[in-house]
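Let's start with one chain on its own, the form predicted on its own, as C-alpha cells.
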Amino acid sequence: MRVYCCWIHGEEREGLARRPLIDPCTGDVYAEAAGADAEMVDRAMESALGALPDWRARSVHERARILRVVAQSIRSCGERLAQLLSREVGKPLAAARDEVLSAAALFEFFAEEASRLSGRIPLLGMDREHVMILREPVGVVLAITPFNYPLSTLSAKVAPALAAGCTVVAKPDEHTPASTLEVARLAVEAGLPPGAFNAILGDGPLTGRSAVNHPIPRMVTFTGSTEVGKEIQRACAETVKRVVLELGGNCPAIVCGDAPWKSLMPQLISQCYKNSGQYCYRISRLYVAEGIFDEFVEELIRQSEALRLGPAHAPGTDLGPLNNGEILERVESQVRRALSEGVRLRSGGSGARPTTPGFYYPPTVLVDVGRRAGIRREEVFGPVVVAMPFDDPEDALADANASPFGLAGYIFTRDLALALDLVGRLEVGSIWVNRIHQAYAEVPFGGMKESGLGREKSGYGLEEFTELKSVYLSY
C-alpha cells in the first residue's frame, strides 16, 4: 500500500504515526499517510529558515522564472494531478482538471505580480533628507490548507509567498495530502531550492498545533473552519504572528421579482451544489421575492433532482461524495435538527441517499425556515440550500446581515439603483451581481466578520506576505 510521507528539504521524510487515507467514493482505504511529530515539524521549520536568506536574496525576475516553470510542470503533469485530486477529494474528474489548471494559473499570475511590488519615496521636501518605505518578505510562512480544494488553496498561499521572497511550510488537510506533496516535489524539480517549500502531514490537533505554536514561522495563512481559525488566531497572539484567515461562510443570494431567474437558474444550481456543496462561498441561503417564490422553488427542485450523484470517476457524474465520514455525519445532523425545528424538507435529505458505499448526500432543498432555526445562521458544508420568501428587499438584506459570517453574497435584479444600494450595505467581502463566476486571480478574496482576516489573490494578497520598513536617509 502506498505511504505518503512528509517533504522536507527536497526529499521524503517518513513520520512515525500513520493514518489511513479513505476513498470517499467507496469508503475503502487506498493508501496511508505518515504524519509529522513535533521533531519533524521542527526539521521542516529549520529547513525553511535555512533556505530563506538565499531565496529572498534572489532577484524578483529569478523567482518569477522559477514560479513559471512550476506552473508549466503542473500543467504537464495535469492528468496525474487531476486523478490524485479526484481520488482524495471525491470530486468529478472534470472538476479536478479545472482545479489543476487554476493552480497553475495562480503560479503564473503571482510570477507576474511579483514585479509590481513596490515601496515609496514620499516627496517631503526635507533638506538633505529622504525617506524610503520598503517592502520586505515576512519570513517563513506556515500555510494550512483544507480538503475541499487542496491545490487551488495551496497555490493561492504558496505562490504569493514564494513570489514575495518568503519560504513556506505547507500543512495539507489530513484527508488530502497527495496533491500537495506532488506539487512540492514538482517545485523542487523546477528549480526551487530545497527547503523553500516543505510539506508536513498530520492532523490539526497534533501536527497543525505544533506547527502553529512553533517559534520560526512569522505568518500563518489558513483556510478552514471558523472555530479552528479562532484557535489559530489565539495561538498566534502569543508570539504576535501575522495571520490571514479564510474561514466559514453562509452566503446569501437575494433574488428580486424582476430578475431573469429562469435563465440564471443553472448558475444558481451550480453555486449551491458545486463540489457537493463543500466550499465556503457557495450559496447557502436563497432569499426570493414572494411573487416568484413558489415557481422559483419548483424549478430549483426540478434542476436539483436532475443532478447525477455518483462516483467521481463515473462518466456524467455531477456531484461526487462528501470527502469524509465526519462531514457526512455533520450535514445529516444539521438537517435532522432543522427538521425538528419545523423546517420543511422539499427535496433530498438522508432518505434520498444512495445505498452504495461512500459518503454520498443528495442535493437538498429546505423551506419554511423560521427565524430561530439554527440552519439559517450556521455553515452547512454540503449540498443543502434553504429558500425563504421576502416581501421587501430591506427585510432580505437585514436577515442576510444577521449572520455572523460575511464572506460572499449574490444579488439579482434589473434595478441597478437597488443593486448598488444593496451592494453598499451587504456585509460581505465579495458580491456577485446578476451573474456568477469564479473568483479571479486579479481580484482580492476574503471575508468580513467571522469569515476571516486579510485577503488572498491579487496584488493585495501578495502584499500580505510583506512587511513595511521605513528608512530615514540623511546625506
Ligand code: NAD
Given for the second form:
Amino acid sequence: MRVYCCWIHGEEREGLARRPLIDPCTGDVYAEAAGADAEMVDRAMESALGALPDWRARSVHERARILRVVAQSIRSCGERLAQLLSREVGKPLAAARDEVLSAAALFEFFAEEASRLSGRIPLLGMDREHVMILREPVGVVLAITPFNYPLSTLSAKVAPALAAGCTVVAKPDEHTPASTLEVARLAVEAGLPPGAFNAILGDGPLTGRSAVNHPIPRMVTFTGSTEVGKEIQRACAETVKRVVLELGGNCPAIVCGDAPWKSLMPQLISQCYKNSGQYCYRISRLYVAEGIFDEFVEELIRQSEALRLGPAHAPGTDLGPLNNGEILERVESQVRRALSEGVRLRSGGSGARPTTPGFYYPPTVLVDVGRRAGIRREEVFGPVVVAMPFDDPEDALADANASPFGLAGYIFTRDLALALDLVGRLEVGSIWVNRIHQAYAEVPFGGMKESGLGREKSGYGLEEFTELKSVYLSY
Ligand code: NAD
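Could you present the same protein in the form predicted in complex with this ligand, rather than the form predicted on its own shown above?
Everything in the complex follows now, all chains and molecules, and the chain you saw is the first one.
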C-alpha cells in the first residue's frame, strides 16, 4: 500500500504515526500517511530557516522564473494531479481539473506580482535627510490548509510567500496530503532550493499545534474552521507571530422580487452545492422576496433533485460524496437538530442518502426556519440550504448581518440604487451583485468578523508576507 511521507529539505522523510487514507467514494482504505512528530516538525522548520538567507537574497526575476516553472509543471502534470485530488477529496474530475488550473494560475500571478512589490521614499523635504520605507520578507511561513480545496488553498499561500522571498512549511489536512506532496516535489524539480518548501503531514492537534507553537515561523497563514482559527490566533499571541486567517462562512443571498430569478437559478444552485457544499463561499442562506418565495422554492427543489449524486469518477456526477465520516456525521446532526427545532425539510436529508458505501449526502432544502433555529447562524459544511421569505430588503439585510460570520454575500435586484445601498451595509469581505462569476487572482479574498483576518490573492495578499522597515538616512 502506498505510504505518503513528509517532504523535508527536498526529500521524503517517514514520520512516526501512520493513519489510513480513506476513499470518500467507497469508504475503503487506499493509502497511508506517515505523520510528523515534534522532532520532524523541528527538522522541517530548521530546513526552512536554513534556506531563507539564500532564497530571500535571490533577485525577484529569479524567484519569478522558478515560480513560472512550477506553474508549467503543475499544468503539464495536470491530469495526474487532478486524479489525485479527485481521489483524496472525492470531487468530480472536472472540478479537480479546474482546481489544478487555478493552482497553476496562482503561481503565474504571483510570479508577475512579485516584481510590483516596492517600498517608498516620502518627500519630507528635510535637510540632508531621507527616510526609506523598505519591504522585507516576513521570514519562515507556516501554511495550514483544509481538505476541501487542498491545491488552490495551498497555492494561494505558498506562491505569494515564495514570491515575497519567504520560505515555507506546509501542513495539509490529514485527509488530503497527496496533492500537496506532489506540488512540493514539482517545486524542487523546478529549481526551488531544497528547504524553501517543506511539507509535514499529520493531524491538527498533534502536528498542527506543534508547528504553530514552534519558535521559528514568523507567520501562520491558515485556512480552516473558525474554532481552530481562534486557537491559532491565541497561540500566535505567545510569540507575536503574524496571522492570516481564512475561516468559516454562512453566506447569505438576497433575491429581490424584480430579479430574473428563473434564469439565475442554475448559478444559485451551483453556488449552494459547489464542492458538495464543502465550500466556505457557498450560499447557505437564501433570503427570497415574499411575492416569489413559493414559486422560487419549488424551482429550487426541482433543480436540486435533478443533480446527480455519485462517485467522483462516474461520468455525469454533479456532486461527489462529503470528504469523510466526521463531516457527514456533523451535517446529519445539524439537520437533525434543525428539524427538532421546527425547521421543515422540503428535499434531501438523511432519508434520501444512497444506500451504497461512501460519505454521500444529498442536496437538501430547508424552510420554516424560525428566528431561534441554530442552523440560521451556524456554518453547515455540506449541501444544505435554508430558504427564508422577506417583505422588506431591510429585514433580509439585518438578518444576514446577524451572524458571527462575514465572508461573502450575494445580491440580486434590477434596482441598482438598492443593490449599492445593500452593498454598503452588508458586513462581508466579498459581494457578488446580479451574477455569480469566478473569483480572480487579482482580487483580494477574505472575510470580516469571525470569517477571518487579512486577505489572500492580489497585491494586498502578497503584502501580507512582508514586513515594513523604516530607514532614517542622514548624509
Ligand atoms: P479544520 O479547522 O478542522 O482543519 C483545517 C486544518 O487545520 C487542517 O490541516 C487541520 O489538520 C488543521 N488543524 C486542526 N486543528 C489544529 C490545531 N489545533 N492546530 C493547528 N492546526 C490544526 O477545518 P475543516 O473542518 O477541515 O475545514 C473546513 C473549514 O474550513 C470550514 O469552516 C470552512 O468554511 C473553512 N474554509 C475557509 C476558507 C476561506 O477561504 N475562508 C476556505 C476553505 C475552507
